[in-house]
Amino acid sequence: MRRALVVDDERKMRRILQIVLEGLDIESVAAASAEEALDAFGKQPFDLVLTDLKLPGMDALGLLPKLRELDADVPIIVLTAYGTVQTAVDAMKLGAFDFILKPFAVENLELLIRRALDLRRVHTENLVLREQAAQVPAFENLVGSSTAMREVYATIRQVAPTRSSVLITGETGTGKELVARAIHKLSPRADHVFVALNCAAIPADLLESELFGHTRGAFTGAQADRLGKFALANGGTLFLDEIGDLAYPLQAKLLRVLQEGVVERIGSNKPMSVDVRVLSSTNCDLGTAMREGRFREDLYYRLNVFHIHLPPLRERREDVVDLARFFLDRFARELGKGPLELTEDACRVLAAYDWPGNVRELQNLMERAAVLAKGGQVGREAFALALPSSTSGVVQAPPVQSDSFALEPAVEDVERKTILRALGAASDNKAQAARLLGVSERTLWYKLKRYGL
């Protein structure tokens, strides 16, 4: 639920403003002075501030810059009497969203509040989108009608309306984030933000700040206050991808947030209340990690209230062709090409392959096929150079005599598979994959282009 801070030294006016907010289904906290307001703001995040211009001690003109230091985007509405309009304009120059004259019509104030909250929502969504611009979801909709996927859909529908934590497991590239987004969209939190964080893609010494935020000067390089992912996701959903890679010391802090619903920014001892649903995923065996002392058992049970397992693509081959057609159609439209059809021979080849990179590998292959397609049909020859030899023996690399000892094709096959494994372990983060492979990013980009990955 959205939350507002009401600041006015008159008790009756505070109550009137709180009643207006209640009518808009907005929680509120009241403060009689700027000092009380700052104390309340430091303890929990707010979506809106309503403040009288004239306050005992520090007035709104002094309060505004301090609130801006704590949250640069929170909309602040200033209430003022007729005789202080110029001062209210000065307040807007300091960052106030707008002002309203006393006495005011309730409907005018409600309209202003709605506009301010819309602005807050847009600011938050834009911040999340900017941070996730390089992490666009692999695909927009779940695709597949196999028995295994129908069971996944049924579980999503069952858990989505609840507040419970969900642990999503499966190999890299199976679409775990897509399942998390589906749960969010079907939940009561759908109108709030979905924030995703890959725990394996951020160095351990920076991950705490990403999760919980920090204050200015908390450590070297902390030049301004920063909201963590929990604060950004307040009211919505936080997806922690690759939770199995979370450093052990951070696991205790995450457990506390899940249990108490409060976070503390680095450099601050003031707890902030948050209302966040946590979804998590992993491609590793957390049972083994617990036995080896690398993952907390109490955190595991807190995260694993519900469990959804995504099967690898090789275990639901009946979905391969549907997925391939879905991606091929999407990329054809993005490239401005006409409809592209897979030949029956191409469908047999795709269905027989084992897909070690799962859905992500199939998506990359279909993008390559769409780019290279000439005409309206895509045949098996489009995949001859892109797919290494399948365990089923159906998909073959370029023809080589069975008694051939040619080294280059064999080396290329191994190199391609190793790159795919590294990309999977790095969740498609090219910089991290290059580090895992022990090569430069430039070299990795060259290899990706060479093998059509």
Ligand SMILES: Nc1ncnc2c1ncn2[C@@H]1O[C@H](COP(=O)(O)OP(=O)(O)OP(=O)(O)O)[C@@H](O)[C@H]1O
Second form
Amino acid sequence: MRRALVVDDERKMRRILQIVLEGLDIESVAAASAEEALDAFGKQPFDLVLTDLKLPGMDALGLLPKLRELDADVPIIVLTAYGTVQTAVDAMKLGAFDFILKPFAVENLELLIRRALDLRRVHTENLVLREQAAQVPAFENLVGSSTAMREVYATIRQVAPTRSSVLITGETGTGKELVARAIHKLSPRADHVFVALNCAAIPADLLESELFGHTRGAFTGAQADRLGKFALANGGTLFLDEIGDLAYPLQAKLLRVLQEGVVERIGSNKPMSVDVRVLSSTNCDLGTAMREGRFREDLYYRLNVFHIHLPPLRERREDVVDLARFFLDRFARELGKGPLELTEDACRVLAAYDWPGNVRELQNLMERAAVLAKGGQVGREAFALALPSSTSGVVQAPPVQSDSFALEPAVEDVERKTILRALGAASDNKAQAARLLGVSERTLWYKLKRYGL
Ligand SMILES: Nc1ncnc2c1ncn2[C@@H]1O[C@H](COP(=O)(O)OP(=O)(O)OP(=O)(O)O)[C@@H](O)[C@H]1O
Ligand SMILES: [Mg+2]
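Next up, the form predicted in complex with this ligand in place of the form predicted alone?
Following is the full complex, with the preceding chain placed first.
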């Protein structure tokens, strides 16, 4: 039977926690202070600690390091009141497994306890078997336990239950869409749809109808009534990807919908009320866009009620190897191969690289390594080729046609060559090439197709 330690100075709260634990078949011992907790912890092993943040005398922040000394990886869940969330985040930095806000729904606490015990089990199995356990995502398909990512998880947990807008920023490939999906999945809307719309992928004149819908005959080509994404996402979540690319006139319309909660289809003046939670993302700097008058400030504040920033991978290098292992595991399984292990040397090389294409680039690299792997070991040579050590991969562009003054072909020629150079510099990684070119991946795709590249 598993055993938990409950620390709270309030008798009633201790009782509630003990009842919840009992329901999960977990034996528990209660302590009314940090000192009592340490005393109990010294006497017998525990699989889990539930502690209130505020305690008389030593608080949870003081208690945490002391517990860690006694047991390096017992999961510790901190209970906190609304005003003390920042301190709870500090507790997570000290190694708490998670925190939960009081008052809490019993199901949420139960879920957290189960997750904590799962983690504990994986740790123990690891120790006992001395084996590389399958890499499990740290949080809702998101891998990485760097301080930065743990803060991201904490924010996701905090914003998910609300219906507030969240703006997710970060370089290309940092996981913005994954975060949006996690927010939806942890929200009360999880049973409804998650609709994603990439604002950069659709020409401006079609985007309006894509967002708000149209009626038959509203414009040439509108052959039937059509619902927009807002209507489709009713009850659920709408994820507006690359919001920075939204044309200025559409920004005003979007703002109206967000403010009033009603959409009007093009060609109709019957407003339709919708209940949609809007998440958006961008990899461009909206601050600059606002200063330059390309993005409306009022819309920005509407979208940015909460902000989650995903730091580039090079700023959280401690996640690189975890991510690499996770992807290798996954691709090996998909390919029906046995487990693949990274050599220490390979880990060092990966951790040192700058990852301009971030997690997506790492994922592509691991896919390639998994396909090519022979035997169970993946060494640095598996991806030496893909690490852009020089620009030797630059593709030669065809010669310029210089016997004409026509502007368009000349511009296209320069465009094509620049794309080829970017692809060369990015070792064919499209995400990275798009970033170098300063265009969205969709735009790049479109251009590649157009130039037959
Ligand atoms: N923390 C993570 N754990 C696991 N997989 C991740 C993580 N971050 C990103 N990925 C994976 O990397 C890829 C890129 O992530 P995602 O599409 O969410 O990035 P993005 O920030 O939206 O990029 P872009 O700006 O180019 O659209 C996806 O396949 C995603 O599953
Ligand atoms: Mg994206």
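Positions refer to the first chain, counted from 1. Between two forms, the rigid core is the largest collection of C-alphas that superpose within 1.5 Å. This one's a predicted model, so the numbers in the text were calculated from it and none came from an experiment.
After superposing the rigid core, the C-alpha of H307 moves by less than 2 Å between the two forms.
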